[in-house]
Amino acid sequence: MAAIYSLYIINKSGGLIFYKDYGSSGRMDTNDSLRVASLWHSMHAISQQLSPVAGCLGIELLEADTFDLHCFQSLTGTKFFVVSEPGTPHMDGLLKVIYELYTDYVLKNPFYEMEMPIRCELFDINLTQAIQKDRVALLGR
């Protein structure tokens, strides 16, 4: 049983630049993942504008019956969000680790162009290790 179903990274203009599916059932095709990313980008932007709280940064957690969606937005506007099992703890910490991996392996890559899809082998390897480490930590609790 996987605690994390999927990971999305969306650029500041709403384009899906990275998607990884970790769930074994209910896999989405490319079009569905693009729709989810676009919908989340729009909902996040609308929530910032409609919030009665001044300086709201948007939705950070969306809880549903069958999943939780945790979101982290960087200062540059890039959004990282994880879809996980309901009640999975410490997803905010995992999102920050993923952001660190993104800055270390994607942004420091001289061949990467901003706002373009992420194709970086070192990022993939270290991301897989971080997700596996998180799963082992969850099983140990």
Contents of the next structure:
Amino acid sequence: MAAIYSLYIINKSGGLIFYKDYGSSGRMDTNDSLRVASLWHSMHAISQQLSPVAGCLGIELLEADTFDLHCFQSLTGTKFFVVSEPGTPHMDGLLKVIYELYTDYVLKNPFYEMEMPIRCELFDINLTQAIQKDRVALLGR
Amino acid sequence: MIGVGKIKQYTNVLDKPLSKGKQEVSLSAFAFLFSELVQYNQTQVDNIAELERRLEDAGYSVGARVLELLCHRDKGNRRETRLLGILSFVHSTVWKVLFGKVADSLEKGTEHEDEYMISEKELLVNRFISIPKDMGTFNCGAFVAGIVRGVLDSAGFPAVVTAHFVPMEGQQRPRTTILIKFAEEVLQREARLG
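Now show the form predicted together with its partner chain, given that the preceding structure was the form predicted alone.
Everything in the complex follows now, all chains and molecules, and the chain you saw is the first one.
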């Protein structure tokens, strides 16, 4: 059973620039994933405004009956979020690792255009490895 | 005088010993700079061959300077005059200074007498770079090929140097091969020297 269902990366204006599905059941079509991404972008922004706590940076974790949504926002406004099985641990660590891979293999690639969809072979390869490693670590518990 | 005796004073700047120059620089800083170099050159050209040539030219001036520096610093103002000597100089000394390691392999071409290959499993400049599908066989290693050409040309071994991706069996990523094709005069001279 996969612990991680899917991964999204959205740019600072709410456009989906990367989407990957890891779940075995129910693939989402492109339009739906775009919709989910921009919906999350808006909810995240609204949560910042509504929060009673000063200096709130937006939702970090959304817990539902059937999934957990962990979100990480970089300083430049790019958001990374994973949808995972409820109660999956170390997701914030995984998001940091994914952010690191993004800065290495996407931002240092001269052929990547900022804010555009990510199509970098090296990013895909290393991401798959990172997720795999995470899965092994979870199974090893 | 205050301070005299603390630091040795050199009356002649030429007597001053050369700095060791072993400092490492940040890989990230280099990667961003190189990425900008490629992006800038991309705006200046309208085809891939031209981009490759511009990167090679940028590398050429690095190579010419590296040869000068290393001959002075590491070889006591001598430079290699024989073909194999200069090739192993590039493969080990130059590579070590530029990339912190010796190149993975140096081979002689099987089909042609005048061809040599330096191969790297993962070239430092290509570490973070994914080539888009529509750019075909373009390789940013052209910059490194330029460095090699700069070194060889300045040492009196004119050659045509190109960078290629070579797929490896059982490996996800292709390796980069720097192909060196020497000019005819170089081989004639080698033959004469015996």
